[in-house]
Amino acid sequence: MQASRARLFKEYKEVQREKAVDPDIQLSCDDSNIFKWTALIKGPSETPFEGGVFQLAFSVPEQYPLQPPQVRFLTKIFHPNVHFKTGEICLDILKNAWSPAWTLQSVCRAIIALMAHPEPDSPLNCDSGNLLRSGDVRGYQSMARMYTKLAAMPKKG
């Protein structure tokens, strides 16, 4: 437990640096627990999330960075390799391909390019998977774009 505490620490004073390096990306540490972390990052531009900025909640595992954070959306996203409901990614590298070389900070970056470039042949939001894999990224984009607004827009007035 340690040596994850240490890698987190160091992840933690990385990050302080990096704000203003990484404008996308805004991580943060729960003050009481360095194992819950919590980022905001902004959805990829010429994409339907353009102009959201997306919640996902970090638990740390203490066997970190031996194995994987679990990272959810906070934030209602419709993607297929988000379950809609619960918010969990299906991504390669927070399951199986997984390495020690892996940071908080580069977990956002790789869900942000998943954001941009979606893999509906492994969908946990069939609705949203099924309408890509048929050719219908049109709807796809209008329902995507309608929950960004809904979700993950400031509010006007």
Second form
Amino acid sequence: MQASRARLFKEYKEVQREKAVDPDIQLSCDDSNIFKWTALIKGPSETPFEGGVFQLAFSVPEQYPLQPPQVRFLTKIFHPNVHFKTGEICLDILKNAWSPAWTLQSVCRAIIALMAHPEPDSPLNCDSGNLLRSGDVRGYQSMARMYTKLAAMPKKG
Amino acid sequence: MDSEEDMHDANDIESLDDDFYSGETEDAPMGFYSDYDDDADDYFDDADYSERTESSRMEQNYTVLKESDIRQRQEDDISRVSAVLSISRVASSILLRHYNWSVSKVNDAWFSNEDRVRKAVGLLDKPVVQFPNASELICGICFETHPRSWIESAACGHPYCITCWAGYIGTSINDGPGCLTLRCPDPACGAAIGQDMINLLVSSEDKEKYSRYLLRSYIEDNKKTKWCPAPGCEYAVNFDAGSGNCDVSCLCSYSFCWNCTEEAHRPVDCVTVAKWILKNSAESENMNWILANSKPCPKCKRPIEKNQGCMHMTCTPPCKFEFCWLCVGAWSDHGERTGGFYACNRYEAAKQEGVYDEAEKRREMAKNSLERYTHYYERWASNQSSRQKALADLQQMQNVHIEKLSDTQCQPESQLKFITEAWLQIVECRRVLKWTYAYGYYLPEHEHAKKQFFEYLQGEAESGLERLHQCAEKELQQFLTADGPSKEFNDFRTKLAGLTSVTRNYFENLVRALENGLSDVDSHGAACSKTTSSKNVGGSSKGRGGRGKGATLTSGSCRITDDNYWSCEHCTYANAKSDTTCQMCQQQRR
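Switch from the form predicted on its own to the form predicted in complex with the partner chain and give that structure.
What follows is the entire complex, opening with the chain shown before.
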């Protein structure tokens, strides 16, 4: 418990310092609970998520960093490795390939990388995965772009 | 049924030959079995029944290993690799584990491409990062600054404080045997963490666990060794493939089949045994739940419950098999060429229509054939418990009674071996008899001649065994309680030894007949089943519970109870007469 709190506090301070360094990630800690974090990440450029801002929810276990944090998308996203309804993410480093050397910040970076490089062979959203697997990149991109517009961009007017 | 007569005659002749076998046996290492069959040629020719009772002869193709033997072998293998490759013992242990403890595979791989092996296994030549002059370093996990003495690194040099190391390694050890392939916490670094680091950094409890996993890995990852499956037994068995006999006997006196690790089940084959065991537990809620909620890993068969995530499943170490949850096929087959998920989606649709729902079907069938099943199960189970009792009696005999009897009857203990042998025969026969009930359950209903022949053999064997058991149990009593030598003791010896050998012959016949699939009756069996099935296609699974033990030549009409139904040969479901295919399993009516 103490170790995880100390480590999260370190990360908190680092985040405050690094804010300007990585403009794509804005991590913030819940005011009353250091084990709850949210992040706003920018959709990577040259992807259908470009221009969107996606919110992630982190739930950090007491055994952190020996155990990985649980992360899910709060913003709806059409992506092969993200569950369309729950926002659950299928990413190896959040499951069996976790290492305590990862931080919340680096997890965000890994998720941004996942957005740019979907892994259609392990789909959590089969419809999305199947579009890519069948080579319909245009179909996939337009669906993903539509949901980015609908859910991840400020409403016009 | 000429063959039965022949068989009977053969029994009598053979039993005369075999009568005088006792008293000359060497002490087998186990002190438990003895070799009473001198006819070594039989051993290879027709997989003679006695081969499995004479466990400790030189033909034995397996070795039982105690924990000290296992450690010794493991140490020897590590030393050998360490010497040949000129690497540390820790490194050679990591290498061996990676190659499933096969020294030759390690050598082959290493000498064909050392660099690739080093990379795959995580054995680094030199550090990736170095901090030669730093007096303080930042731990890569807790991000605190620590004095140099608090920092440890694997061969790669990535610095972590000893507290974080202990947490990292401890978590991994408590997660299971995956800790044996632990790597440096740095995600980009693959440096292996060996036992030296473990011993340096974690609690003695975790060290103990790790060393236990390492020992287990030596047995479990090695294709030639397996643990004895008996509860509480800590021995392992090293098996050299080659001979057809898969039954092995552990030092704990438990016999099991090397193939399927169920208890020894000769003459019944592994598939039948697996079906039977599944069936036995299918009645329990537990199995129902497992069937309904889990699937076995297609590779290691451990039941897996899916509680979240995508369909790409990875079994827990050491199996680590990757498969698709929907079709239970290997994940590696889910490439573009198989149509991948489209195929699996179709499976899902078919499942919803009930085409693939085998678990449901199996439960349904179990209900239908429950009565028939109960008949066989009761007899299977009572032979099982009878065998347990006989084992206990045997122990008692060896530990207490033999010595006493030797005193009262003034006979040297070596002259009393016939009693132990009788009991060993009883134990063995109970085991065989037990499994013949599983065999009988799966014997196809329409094969009347086979069924009759089988039941005849089984009945003969069973009544012979009852006589022997009776004699060994009851008639021995008077000599145990006697005050001095009695005249009748020699008669008793002759009788018991005779019964032992006769019973052994009965069982040899039974085992031999079952192992060749009751082929003796094949010719007229076909004709017989044709006539009966064309006339009497009726008969549900009901109404055969009343058949007693040891029933021999019953008439072939037990299937007919009601002319309005026919029972499916495949699943035993009782179908209406008008149906041409089984309503339960879609098999054609024959």
